[in-house]
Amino acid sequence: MGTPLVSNCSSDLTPGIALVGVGPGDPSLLTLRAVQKIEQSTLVAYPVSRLDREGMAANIASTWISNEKKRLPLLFPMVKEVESLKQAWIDASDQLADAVFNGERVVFLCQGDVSLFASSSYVLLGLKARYPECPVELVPGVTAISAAAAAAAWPLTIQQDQLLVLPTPDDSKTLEILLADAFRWKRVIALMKLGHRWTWVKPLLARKNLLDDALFAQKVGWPDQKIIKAIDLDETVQSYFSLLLIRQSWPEIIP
C-alpha cells in the first residue's frame, strides 16, 4: 500500500492544520465537515489581499468563527509578480506550521473547494516541502461552477459529456482552438476569471452563435450574485469574480 499525499491528524482535537474549503460565497453551502473543523480550530486563518482587509474566505465563515479564536489573516497579494507571489506562500506555510509547533489547531480558510485554483493550494505545497511532519487534512468546497449550474437548473455534464475548467485565455484564437476540441469532444467548458476579457468573448461566441447556451455567473452565493444568459449580458468589462459556462451540443438520448 503506498504512503498517503498529506498525512492526516489522528483526532480532531490535536495540533494540526485543516485546509478548508467555505464554497463561493452563501454561508449555507459550508459542508458539515468544514463548521465542524472551525468550531475545533483554536487558531483561524484566511488570505487576505491587504493586512487591513477581512478576507472573503473568512466573512463568509464568519458566523462560525467565535470571539474567543484567535485570527491570523496571511497576505496573499493580487500581483503577478513571480518573487513577490513564492515569499507571500512562504511565509504563509511558515506561520501556519509555527502555529501547529505551539499547539495549535489551525483552520486555513479558502473560498471555494481546496483543490481548485485554491490559495491553499500554494500553503499545501508549501507545508509539504518545507515541513512534512506538519499534519495537513483537506476538507472540499462547494465550486462556484458547480453552484453557478445548480442556481440555474443547468445540467453541467451529463451522459458521455467531458468538462474542461480552465482560466479564461488571454487571446481569441486560443478560445477558438478550445471551442473545437470540445464541440469535437462533447466537452462543456467553464471559463474562470472571466473579467476583462467578457470584452471580446462575447463577439467571438456570437459569431459562432454559440451564446443561446452559454451561462454567466458573477460573485456566486453573495447577495449580489448575477447568473444570466450570456447573450443577455452586455460586453463591458466584468468582474475578476467571474465564470462562464459554454455547451455546444447535447446528448442525443434525453427527456
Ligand SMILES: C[S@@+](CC[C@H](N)C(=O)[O-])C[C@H]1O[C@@H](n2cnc3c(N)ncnc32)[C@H](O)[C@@H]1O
Given for the second form:
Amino acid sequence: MGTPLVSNCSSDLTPGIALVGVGPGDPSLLTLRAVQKIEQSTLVAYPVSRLDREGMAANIASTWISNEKKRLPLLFPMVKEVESLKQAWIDASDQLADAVFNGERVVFLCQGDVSLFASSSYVLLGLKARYPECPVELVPGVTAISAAAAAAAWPLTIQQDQLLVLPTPDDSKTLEILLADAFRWKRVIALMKLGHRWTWVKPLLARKNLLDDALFAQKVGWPDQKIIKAIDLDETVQSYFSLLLIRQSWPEIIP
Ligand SMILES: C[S@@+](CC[C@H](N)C(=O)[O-])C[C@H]1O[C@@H](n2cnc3c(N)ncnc32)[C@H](O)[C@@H]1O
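Switch from the form predicted on its own, shown above, to the form predicted together with this ligand and output its structure.
Now the complete complex, all chains and molecules, led by this one.
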C-alpha cells in the first residue's frame, strides 16, 4: 500500500490540523464532521482579508465557536502581487504548524469546499512542503456552485452533460471561445469570481442570445442571497461572492 497523500488524524483528540469547509453562507450546510471538528478543536483559525475583519468563514461557523476557544485570524490579502501572496501563505502555514507543535487541535475554516479555489489549499500545500510531519485532515464542504444550483432548483448536470468550473476570464474573447466549445460539447459552465466582470459579461451574453440560459447567484446562503435569471440583472459591478451558471441546451430525453 502506498503512503497516504495526507495523514489522517487517527484520534480526534490528538494535536493536528483539520481544514474544514463551512457554508457557503448558511451555517446549517456544515457537515456533522465539520461541526465535530470545530467542537473538538482548541484553536479556530480562519482567513481574513484584513486583520480588523472577522472573516466570512468564521462568521458562518460562529454558532459552534464557543467563547473560550482560542482564535487565530490569518491574513490572506486580496492582492495580486506574487511575493506578498507567497509570504502570506508561508506565514499562515508557519503559524498553524507552530500551534500544532504546541499541542493545539486546530481547525482552519474555509468557505464552501476545502479543495475548490480554496484558501485552505494554500495552507495544505504550505504545510506539506514545510511541515510534512504535521497531521492534516480535510473535511469537505458544500461548494457555492452546488448551493446555488440547489437554491434555484436548477439541475447542474445530467446524462452526458459536461461541467466546466472556472474563474471568469478577464477578456471577452476567451469567454466567447469557451461558450462556443460549451455549446458543441453540451457543457454547462460555472463562472466563479464574476464580480466586476459582469459589466462586460452581460453585454456579451446578450449579443450571443444567452441571457435566458444563464442563472446568476450572489451570496448564496446569506440573508441577502440573490438568485435570479441573468436577463433580470443590471450590468453593474456585482459582489465578489457571485457566480453564473450557463446551460445552453438540455438532453433530448428528460421528463
Ligand atoms: C475563492 S472562491 C471559493 C470557492 C469555495 N471554496 C467553494 O467551494 O464554493 C470564491 C468564489 O466562489 C464563489 N462563491 C463563494 N461563496 C459564494 C456564495 N455564498 N454565493 C455565490 N458565490 C459564492 C464566487 O464566485 C467567489 O468569487
